[in-house]
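Only one chain is shown below, in structure tokens, and it's the form predicted alone.
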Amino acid sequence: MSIARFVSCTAVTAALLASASVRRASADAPAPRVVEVTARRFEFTPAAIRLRKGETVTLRLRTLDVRHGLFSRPLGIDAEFEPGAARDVTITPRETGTFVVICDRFCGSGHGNMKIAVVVE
């Protein structure tokens, strides 16, 4: 076996082992905590959510009336959800602070006050 072929085989083997290790770590990771968020004109329930920095959380969105949106640029949230179907949005906050998450789908006269305070500690 030539040196070049040996080096090539070694690199491929190392890549395969690293890939298997990553897959095993992902399979062993705990499922994200699920936070249920319900929307209806003109409020979200809960109105505030506490998360930990680096914690992966799934927001399970439901609406009781019309289509709503959920948006926060700093948290990477941009979702719409419709009556009769849950929508999951998984996030991992990377910064601490208090973030305002808004409904960005006009749903009526009180739409401008429809928000959630997300506190990341």
The other form holds:
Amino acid sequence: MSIARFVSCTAVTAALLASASVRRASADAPAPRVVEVTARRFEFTPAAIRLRKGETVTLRLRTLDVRHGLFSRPLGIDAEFEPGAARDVTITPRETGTFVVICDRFCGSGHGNMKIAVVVE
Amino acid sequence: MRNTDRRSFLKIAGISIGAGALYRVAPLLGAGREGAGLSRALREANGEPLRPFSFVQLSDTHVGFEGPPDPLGTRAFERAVETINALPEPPELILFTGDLTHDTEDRREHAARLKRFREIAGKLSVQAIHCVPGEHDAALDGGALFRESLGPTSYSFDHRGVHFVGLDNVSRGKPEIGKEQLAWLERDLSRFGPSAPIVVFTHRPLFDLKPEWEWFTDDGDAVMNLLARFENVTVLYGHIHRADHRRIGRADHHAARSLVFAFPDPESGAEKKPLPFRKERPFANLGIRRIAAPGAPGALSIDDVELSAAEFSGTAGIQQLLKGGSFA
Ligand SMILES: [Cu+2]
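Got the form predicted alone; any chance of the form predicted together with its partner chain too?
Following is the full complex, with the preceding chain placed first.
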């Protein structure tokens, strides 16, 4: 569980890329597609995201009000983001299916239904 | 909330903080002495013979909640208090497993809701009431108001040889226990042997029941690892607004019914959406849980009771309920 989470975290991924050969390999690869995700109580925009299996994608998280979380065990997402700064989360979905990604930082009465449907094809 | 208010509530409700004499009981349970030997040892330790007792779990009262899924507000909670007070064998303890109040950004309003909770809970005729917070009580202010009103968000105590541990997996905003509390728990459990009966009560499940509905605790595994060496572990929790039982490893995990709107079955429910209110059965799926402790290491027996309101069914009855008339 924690390994999947670490790999999804951009900062740690960057640290793992310290070796020269890995850095060269990543320089050759196209930069991951960036999907902008905006959070405000109590919804994410967009509310649904389509990804391709095996495709590396960066979710760029921004909040318009308070601190929120983004969490999915199967997609290896566990992030928090605060007002004033974007937070990047890079994922490579390995399975197809529809995954419910939730806000897991309690942000008020509608928090329980704050989610994104991520469809991996 | 003024301190005097809190102190008088603790007195009225009999909330026990640090039952000193009982603390000496539990280590003996871990010493491997069973039966008569254990009973004698307990009597020597605190003069209290080992005997069975019962306690009650109540959950998710959400005082202050108003909304279409449940127009009755605190009526089920009040009903539960009356039901418990009428039990032929009164329970010795009541454990509340969180979401005692519904959240609000207005600090004064939240304090008023906590006060209202204490007023209703204070009518329970029991020796002691123990509460842990739910995210609606404590996530927005890190548990500050809860602590002011009801005391610590996590703690442990012993009662008749059973070790009770209240855990807080909500105050950090995220569904997690946190390193500090884990370290405390490890120290807390260190003086017990494997046969000590342990009851953990907390708000969210300590396992992945349904993470996509936020029915999990991120570091729940770490808690269960600390409990893995014990033979008699029961985890009582709330949050999911429905009764549920899972045995995982050697531990039993029981969710209690709520006292406002119920949620659907996590296995078959497509969405986390409250079950619709049914006028002909206003307290459908809401209820209390009675737990009997045998007084020695062994399984607790659990009895989930749905609140009934037969006399309030039908149009006239429901109007009476909604008016806030007496239940007498
Ligand atoms: Cu609740």
